[in-house]
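A lone chain, given as structure tokens: the form predicted alone.
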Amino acid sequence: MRAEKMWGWFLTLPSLIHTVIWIGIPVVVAIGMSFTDYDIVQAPTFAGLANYAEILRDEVFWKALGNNALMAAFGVPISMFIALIAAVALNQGLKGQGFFRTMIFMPHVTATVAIAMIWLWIYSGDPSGLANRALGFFGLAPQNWLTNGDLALPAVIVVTIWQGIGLKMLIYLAALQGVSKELYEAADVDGASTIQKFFNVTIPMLRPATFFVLVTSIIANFQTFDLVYNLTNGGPANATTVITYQIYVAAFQQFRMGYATAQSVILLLVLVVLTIISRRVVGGTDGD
């Protein structure tokens, strides 16, 4: 027994060292730096809680946090639902399902810059943009999708949904392979319809996968940066700004490292709280 424990520690030692060096130490340093005034050029000076007090008064930061919350509230459930439907449909042994799986997963492995370029054309404000061509087909006036303060954030949310479906679908597909066919056969004996089997067998059996997808999707949503940077630069008038973009502005445009790390610490706390809430809502098992 003692030898097994020693082998266990020995085998986990590489990942433990990696975690401490690349995650643990940076987090501790960031927390310490968040209490300083540091501009890269001069040595950091202790500032106490000044950075956190400024965050409480920073309307742009709370605007960014609100935008992240809206993106998560609308984007994550919609993309999870579409991914689940796609996974169930592509798990039926349909002809050409390999092609459709590849096409749906393709946006996840495509560089975000390339995706942004495509959607910049789709959302182009002139009549040649694909979205405005679609509106013109129905006789509607063209829109400035990314420069209109009311349309910019929904337009970005649509892109996040489209980009996030592939990975979620892949996780659901893997989880569906573990659902026992005997459960569906028992449901058939009881006369359950396809919809009843979906809600009473498939969804409950996918609960651990749903918890994993929900948590990772929320974290990925709050880490969104490159898409916003390339599509809107946080505009117009901070309508699409997010927390990571504000951290970038504070750190690399204003050179306020102490303030940027304080924002990062707030983001970390938000993600911890959302993870706990997600576990409560979805009801992940102890083995998650």
Given for the second form:
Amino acid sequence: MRAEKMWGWFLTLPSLIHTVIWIGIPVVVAIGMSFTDYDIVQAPTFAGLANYAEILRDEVFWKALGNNALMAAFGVPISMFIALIAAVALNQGLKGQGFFRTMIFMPHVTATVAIAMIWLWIYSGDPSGLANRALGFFGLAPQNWLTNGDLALPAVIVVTIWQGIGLKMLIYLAALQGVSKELYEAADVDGASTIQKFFNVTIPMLRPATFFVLVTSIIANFQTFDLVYNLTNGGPANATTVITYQIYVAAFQQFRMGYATAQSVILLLVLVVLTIISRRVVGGTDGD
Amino acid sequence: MLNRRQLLGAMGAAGIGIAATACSTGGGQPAPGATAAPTGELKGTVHIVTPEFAGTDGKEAFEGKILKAFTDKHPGVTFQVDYTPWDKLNEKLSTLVAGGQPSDLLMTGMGWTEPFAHKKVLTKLDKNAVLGDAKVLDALVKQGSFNGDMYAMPFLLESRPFAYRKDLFEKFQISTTEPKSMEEFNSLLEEVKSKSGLVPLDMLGQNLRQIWGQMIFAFGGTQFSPDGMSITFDQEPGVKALQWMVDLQNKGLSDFNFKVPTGQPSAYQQDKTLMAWGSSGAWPQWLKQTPQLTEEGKLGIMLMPTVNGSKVLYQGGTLVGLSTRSQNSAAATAVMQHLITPDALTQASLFSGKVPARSDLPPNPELAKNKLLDFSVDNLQYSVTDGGTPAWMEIRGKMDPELEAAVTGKKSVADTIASLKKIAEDAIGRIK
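Switch from the form predicted alone, shown above, to the form predicted together with its partner chain and output its structure.
The complete assembly is shown below, putting the previous chain first.
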């Protein structure tokens, strides 16, 4: 038993070293730096809780947090639902399903900058933009999707949904293939309909996958940066700004590393709390 | 007053003295602690970060022509050039500094000198050694100075006069007489709108911070006190300037939604407006995308009048600074001296379309074709720019969202000014 434990530690060692060096130490340093005033050039000076006190008064930070919450609240459930439906549909052995799986997964492996370029064209305020052409087809007036403060955030959320479906679908597909066929056969014997089998067999059996997808999706939503950076730069008037963008601005545009790391620590705490809540709500198993 | 022909056309070497009274020259003693003129054989690698020479054409202009002329004279020096677009420059500089390996030479923008000098990123320069006998306007040298010492060498200027469609003005029977007052300028916009049915001016789709910066001067104010340690933009001119921008949007005289991604044809180029806040640096793009707009009969140029009867010409620009952590300051200083030479500066100006910082360049017919540049050189004495405080790098990034909120009606002018005041005072408070 002791030898087995030693062997286990030995196998874990590479991952452990990686985690300590590349995650553990930076996190500790970042937490320490969050209590300093550090402008990159001069040495950090201890600032106590000043950065955290400023965050409490920083309207833009809370606006960013609110935008992240909205992105997660709308983007995550919608993309999870679409991904689940797509996964179930593409798990039926349909003709050409490989092609459709690839197409749906493609946005996940496409560079976000390229995605942003495409959506900049789709969302062009010009009547020739694809979204405005679609509106024109229904006789509606063209919109300034990314410069209208009321439309910009929903427009960005649509892109995050579209971009996020692929990976979620892949995870659901893998989970679906692990669901025992005997359960469906037993449901058939009991006379269950397709919808009843979906809700009473498929959904419960996908609970671990759902928990995993939910947590990773929430985290991914709160880490959204490149899309906002390339689509809107957080504008107009901070309508689409997110926490990671604010961290970037503080660190690399304003040279306020201490303040930026304090924001990062707050983000870390938010994600820990949301993960705990997700676990309670979805009820992941011990093996998750 | 400087004259176009003095500066770009007929003056040449023989006419240098004509403009001398308006220009700064070398002379006097080097500032204490300033970098000295390089001596002896130069060697080693000089690392340069530049936002100015984008793409393969830019690389060819900078490394293939400008720097090659330097290495022809100093074969022991090699270059490592980091081409970074303007919108990523701040991030690039901060990561280089944070990584402990800043470039030897840093190209920065107007308003950046005070913050970078204050943070000791830039070395104090010996103005005489760097500029030599180059004629550079005192106002431009001041843009590269902090606490009276020069920390960055003016290189190129991006001037923004108003371009207008002379042919369409005539077609719609709109007067082409240059407005003499703010009222006349506003009336002109109204007239363009009523007669053409178009949004008159492509301005609010550009950088609101820079527009506000110009308009504060147009209304007779300033943004900061001379020492940069207190704000003045909350006074009447600043409020009026922002109200003017909000009115432009509300009256349909300019449109915030006319933003286009970098490099794409502007609303003016797309014939959506008859007037543009045109940049001399946009000239090469106009030549490629819409050359018809540069034709004599189609291009009119005017300046923004001010409340005190003068004019304003917004001036962005590119300055060259020497890093305090340069590993090869002798060669880097020699490169600065080379960059301000007539040949190098002409090449840089030809590529970028921007106004050369020195006023005694020999005539160059190609350079004279850039009519926005030509007009700007004629009117350099009206130059204004934004910034002027060591806290500018923090303040400038927070201005745009606030100004966007005002222009899009999400926030009142008074609330916006109050927010900006708090942002600026907090930032200045942190550097005191």
